[in-house]
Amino acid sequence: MFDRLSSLVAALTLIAVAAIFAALAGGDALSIILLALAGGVGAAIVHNALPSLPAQPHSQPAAAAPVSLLRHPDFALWVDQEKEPLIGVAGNVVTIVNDPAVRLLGRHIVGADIRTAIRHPAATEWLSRINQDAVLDTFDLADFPRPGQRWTMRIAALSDGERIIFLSDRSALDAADRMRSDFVANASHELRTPLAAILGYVETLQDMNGDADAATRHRFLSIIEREAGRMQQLVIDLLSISRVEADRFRRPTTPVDLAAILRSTISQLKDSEAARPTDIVARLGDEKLPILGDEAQLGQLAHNIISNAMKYGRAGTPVTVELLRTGQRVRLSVSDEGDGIAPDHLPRLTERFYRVDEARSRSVGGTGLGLAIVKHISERHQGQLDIESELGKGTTVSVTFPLASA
């Protein structure tokens, strides 16, 4: 079918052909003109008779295909800024990972099947039966990637079978929960032991009805007094560690003289009933060494370290308390010449209620909280705690603090 322009061209062509044939036939000019006019009228009639074709609409640009989120450059930038492992999956193939995911699972997971990239039986089973159109809840990965650790996995489903997998480390939270549970259990146990002794001896005295001699009564009352004092010290230490933990984010701002605090603490220990008061050897110097600190807490820190050295060092050997300036820091060190501590015990000495030798600790009146309190006090004062020991030669506990001028 012709449109109007095509019909007009065809009509004009026919007129030209008709005129040529008329000329060749020997017709005069008038017959040629009439023939031309007739052809023109016929062409116009033909032209008007043809139906008009509807105007073709302008071609619309094809709709752009949706861009994959996993391949969008802004998504790649966001992935690189995430601090926890993040994995992009198309179908079941890993297409994009960030650096934390590479450190956790290895660079080889890119291009691998996600069901084998995360090496955990529960994760493999879960990923195999996942519904692509759903956003699933958080799923626990126990003992992943190593025994004793726990991670969580969460999946966000996108279009076209793409997914984003988020991995989060929950091991520290679990450790904190276990620590709190252990603390309550240990505190209950430590309080129950002296309380049971006190109740037992009181009940024994009551049953005697005055029949016990003075020596037996005195011995029982001495045990009750000792166990009550032990319970009192435990309560004091529990309150102390709670206060120190409550203040751990508040940095001290008051300048105090650490040398003066040590002199006062040593004087208190020598005047007390503590064993071996004459064994303390102080090397503090005459220089004032001010640090920003809490005077009461620093006094407790010094008391705990020095009294520990007096309890566990051998009688008749020196307990050396030394204060030394090193650049813009001051180092407090306390050394004894006791039996020393095995290397495998050293990392755990600052844990609450941890004892190298429980029987000996109880006999000398230890609560198992002394070094834990020292650790928290030193951290609040931006100090660094170090414990060095050698079996058969002794132990040195040192804390380094920044000077106030620094």
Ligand code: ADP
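Numbering follows the first chain given and starts at 1. Superpose the two forms; the largest set of C-alphas matching within 1.5 Å is the rigid core. None of these values were measured; they are calculated from a predicted model. What changes on going to the form predicted together with ligand ADP:
- Within the set F183, P145, N98, L323, the hinge between the two rigid parts that rotate between the two forms is located at F183.
- The two rigid parts differ in orientation between the two forms, with the smaller turned by 19° against the larger.
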Contents of the next structure:
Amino acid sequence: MFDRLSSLVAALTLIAVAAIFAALAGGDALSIILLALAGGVGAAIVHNALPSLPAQPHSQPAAAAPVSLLRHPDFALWVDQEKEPLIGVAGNVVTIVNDPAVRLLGRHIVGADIRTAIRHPAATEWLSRINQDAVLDTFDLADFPRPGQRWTMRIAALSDGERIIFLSDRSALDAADRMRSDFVANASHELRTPLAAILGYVETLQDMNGDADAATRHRFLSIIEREAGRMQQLVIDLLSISRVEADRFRRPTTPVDLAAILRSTISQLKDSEAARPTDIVARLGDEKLPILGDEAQLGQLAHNIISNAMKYGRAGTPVTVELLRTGQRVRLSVSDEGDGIAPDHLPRLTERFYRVDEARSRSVGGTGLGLAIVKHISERHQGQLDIESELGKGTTVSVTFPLASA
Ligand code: ADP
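Next up, the form predicted together with ligand ADP, please; the one we just looked at was the form predicted on its own.
All chains and molecules follow, beginning with the one already shown.
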């Protein structure tokens, strides 16, 4: 179809063509003018007969009907890349699901009614109750899909009654929260026990009003001192564990000499009032063994492992501290000859406050945090912690670190 401008061009062309034909036919000037006028009039009639169309920009095609997001091919691509379950619903019918949703709810949900597909009373109620255009906040699916687990569900409303349902697993977050609150409860309990003893003995001494003989007073004061020492050690260990945890993702960058750190830790332990300073046997070699590390933390790691061997090994038997280089790695091992640890306890020893024998740990001044601190320090230094033990024979705790040059 022509617009006004095109019609004008066509008319002028027609006049020119008519004039040329008249000239070629050998007519006189008047017939040429008449022919040209006739052409012009014809073109004008044609032009007037044409409806006038609104001007359309050439770059814009006619507007297409809106496409459903759920049926768009890119939507299927996106859904497949999502790591968490995603369900597309038209009306109440499930039309599209990704693999995580299939793993959670089964493939049979495609084509099923969404109110029965997610088998949870709260989900069914929400999905039945809500206005289809409503966008809802996230809400909880407690004990879903199994008791003790928790998922959340979120709904995004699209046009034409289509909806996208997002499901998200919160069980791991809940477990981390539980661990945190258990830790606070355990730490409070650990502090309360010595505190109660201290308060009890102080009160008794006050009640005796100076009547206590010297021996009794000395005994009570010794208990108070021991319990206060226990509290102090617990506070030191609690501070250590929180500091080590805060540094967890900061890789050490300074080369330090592991053998030198061990020598210094062993001499500190020998100088301290530890019960068996002469039992430590060090086999550290002469080679410098640099690893990328935090000197204070590595000293603490060595201190905790060696003092455990001294606490739980039999007095008079050796506690052997050894450094062994294998290729680009160095292995620190500490072996004792003691009662050993039953295999079922081994995987839990690095949990905070986990003890095989609580009374024994307390009697030797343990806080139950030593190996948890060792585990964190070892992880920060890309070390591998291994605990091997044989009941009645003894235990070897080792940590293998990558050498700095590796
Ligand atoms: P604790 O302060 O109680 O020693 P740790 O975290 O250092 O706490 O150790 C956890 C538990 O592991 C200890 O209570 C003890 O039962 C056990 N354990 C650790 N090292 C040894 C060892 N060398 N021999 C025997 N048992 C050990």
